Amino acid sequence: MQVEKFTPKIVAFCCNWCSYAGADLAGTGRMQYPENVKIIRVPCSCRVNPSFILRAFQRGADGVIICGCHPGDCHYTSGNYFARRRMTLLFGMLDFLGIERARTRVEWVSAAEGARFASVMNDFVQKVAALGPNRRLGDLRCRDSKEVEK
């Protein structure tokens, strides 16, 4: 019986005017980042909703990562802060839920900074893999009918 290696599924919000600039400049650089980082962007990271975690973890997400420009550096002035305290009452949420806080992640990633996005993404995926899937939050209608079965 051949043991299948566990690949985690994640998404990553990334901010229209840094992180997603910064993804596509990794890109360009052919820096590796795994291809299983699923990247949704936004106009800002203050945009995502705390209901677009939950719900990316209840449609099989074992991670999820937002990006943002760096504090100071927000083409809307403050959306970067509204996003880390928003952020933060979130973790305490995941927390209450059962969700390990190392499934979810804030990072602040400039246009400039492909390097840095590759080198986060890499990390992050590693330590999700670590995790396991995630087991507490999916919903079993988004599952394969193999995965339900054991």
The other form holds:
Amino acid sequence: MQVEKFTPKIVAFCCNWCSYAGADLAGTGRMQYPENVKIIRVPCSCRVNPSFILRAFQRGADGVIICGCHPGDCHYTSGNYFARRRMTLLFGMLDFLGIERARTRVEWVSAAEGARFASVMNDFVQKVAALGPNRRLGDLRCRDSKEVEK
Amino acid sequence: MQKIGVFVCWCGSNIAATVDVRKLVEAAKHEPGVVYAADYQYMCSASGQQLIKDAVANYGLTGVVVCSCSPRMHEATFRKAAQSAGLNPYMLEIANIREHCSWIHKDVESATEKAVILMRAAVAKVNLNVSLTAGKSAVVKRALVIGGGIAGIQSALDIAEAGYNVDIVEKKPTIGGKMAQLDKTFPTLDCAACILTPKMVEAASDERIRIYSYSEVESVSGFVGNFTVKIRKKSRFVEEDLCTGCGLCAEKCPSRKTGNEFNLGMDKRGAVYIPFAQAVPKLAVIDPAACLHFKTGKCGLCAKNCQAKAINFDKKDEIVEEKYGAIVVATGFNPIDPSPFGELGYSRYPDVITSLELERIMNAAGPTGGVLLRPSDKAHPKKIVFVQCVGSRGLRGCDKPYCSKICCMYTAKHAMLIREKYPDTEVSVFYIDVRTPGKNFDEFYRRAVEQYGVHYIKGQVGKVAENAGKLVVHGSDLIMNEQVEIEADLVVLAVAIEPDESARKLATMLTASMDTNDFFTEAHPKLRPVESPTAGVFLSGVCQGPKDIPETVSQASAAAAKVVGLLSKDQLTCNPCVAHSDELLCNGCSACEKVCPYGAITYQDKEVNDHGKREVRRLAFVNEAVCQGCGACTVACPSGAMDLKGFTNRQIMAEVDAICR
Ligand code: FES
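If the structure you just shared is the form predicted alone, then what does the corresponding form predicted in complex with the partner chain look like?
Below, the chain from earlier opens the complete complex, with every other chain and molecule after it.
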């Protein structure tokens, strides 16, 4: 059997005001980062419900990253502080469940930091790739039948 | 089931060169709910938009996905197109396949694969979209200007001139701000009072302008178009409608120990005083900390002498509540206290002063009547040394990292004025750089050097010390590459300026953001420089960043124009993507209320019909006009009752699923 190179599935939640705009700027600046990062736009990092992250891992995501405005810069003043606290708790619990710390991350990327967005993503993808696929939480019943056969 | 149309934009070759658009269209056709898919060279063009409109009509589309550039770019454009086709604008979503795909990838195959997934996620979301209607809220046709310096005065005058009512809240007993303390202004050298005081009078006499002097903003609630502001009118212990401003009380007051704030403490004032001769409003104010009556219960000389019977020792602070449609922040600045820079000896040597102190000394209404006398022995200084960038552009603890912008020019002005009036005085200036980027600024500086013979030394000052009763300034001359020592009769520090200390508290009240230096941040540094990111809050003057007077006045007028634009509307359309609580799931726990940064959530007892069971429950209720749609409450809610319209839990889950599929 031929072993394929492992490309992790990454879900990135980006707040509309800073990080999503930062990702846009990375695009405008033609800064490369891997295709396996897929961005979901949310109004603020505090909109990210822990259940979204659990769902992503259950559905076979290999890494989840949440990006928001820098502390103090949240468009809604305090949203990113909520996100930081919630995620600290969640990531601790996920670690306990066997989802390694390196698969989850919170990063602050401003609307002016296109280059930073790209480098954060490059780094994150690399770290997750090194861990291999997420087998711990991936729920077989949630996956495509095709994939189960594999 | 939705009937979704997918439209793929080539964006010329921006997308089409990296993403196989035909493949994307084919893939779209297999997605659930998709009944139509097409591609076009420029979706945002008129004919591209027409494509959407035609498809809505021909295929009865209920939802639209446009695969194109960032939604931050053209979401509004496409939503308008959908709306004109008779669709609810919120039934349209964008898959960002340019900034997030074609521009950052090179390999066509994998970029196309990614584009398909992004399209899938958008289709999955639209399948769950529902029509949203934006609410309307009325606009209160009155503006509030916080701060009565030149910035606030100019904004208020412009707003009033456009026909709207405007209130100025000024924490000092008089409006006028820092400009009232200046002597002459650069680069024209016209007298500050001569150009400012007419404006102060104009503001006071305009019937549309109401001035709350000696007042502070207590609290702000509400939102754009409808702010409720509580203002504390601090007690002057003088009845404002009786006082004639004659000043007799101030003359008779026996307490003479308090430093006169207007002259920066260089002379004394009474416990009852009028800040300065041209004060607006010209009313006396009693400083209870200095007043003998408040300390001993005796005296009362002012009350005995006041013919208008205006003195009232029992007067209390008053809180008034007003409604405003827009708020202009014009809180201005203060020069920093240079005492922490011990090496410069500001607190040790009386003849080391700040530029603003020099400004008062040179002013005809100042402590020396405009005669240049140094503080220690009231002698004429013959050698004056100016030190630039004190506390500006530094990285040490008490330094400000920014350039205070006005110091280069006012020092040139001071040097020039001194040399003009007292040609026998030697004037030297230690500078790091001379920055003169303004109309006629460099010409002005060159005049100081060439025509007035001011001695400019490029280099920093290490210390100011005393030697045999004389001040000596030790510095470096970077051009001559040597250490220099200059004797000085007077040392003037061009200190940094910082935002007024009230700004931070105010920013919290307004939920407006600030940078690390406590300057208010603008909504966009280039394109929206006078708006704060909080809707309805505008910025004027130095509260947003260091500025000179012409710049401040232009920004003040710009902010006023924005305010007028807002007040000219009768109604505002609200953002429909707001939180919403499901009555049947809510258990009234208050978790959402605690995290809401806008106070948009309240609780009400309401009768609900829970599967045939009728009961009165305490339920969360979202004020849609106040909610800004951040979604903090949706996550805090333990029972899953709170959701965010336009970004519902199910929609985001569907996107996650589509991406991980
Ligand atoms: S808006 Fe970016 S984190 Fe809140």
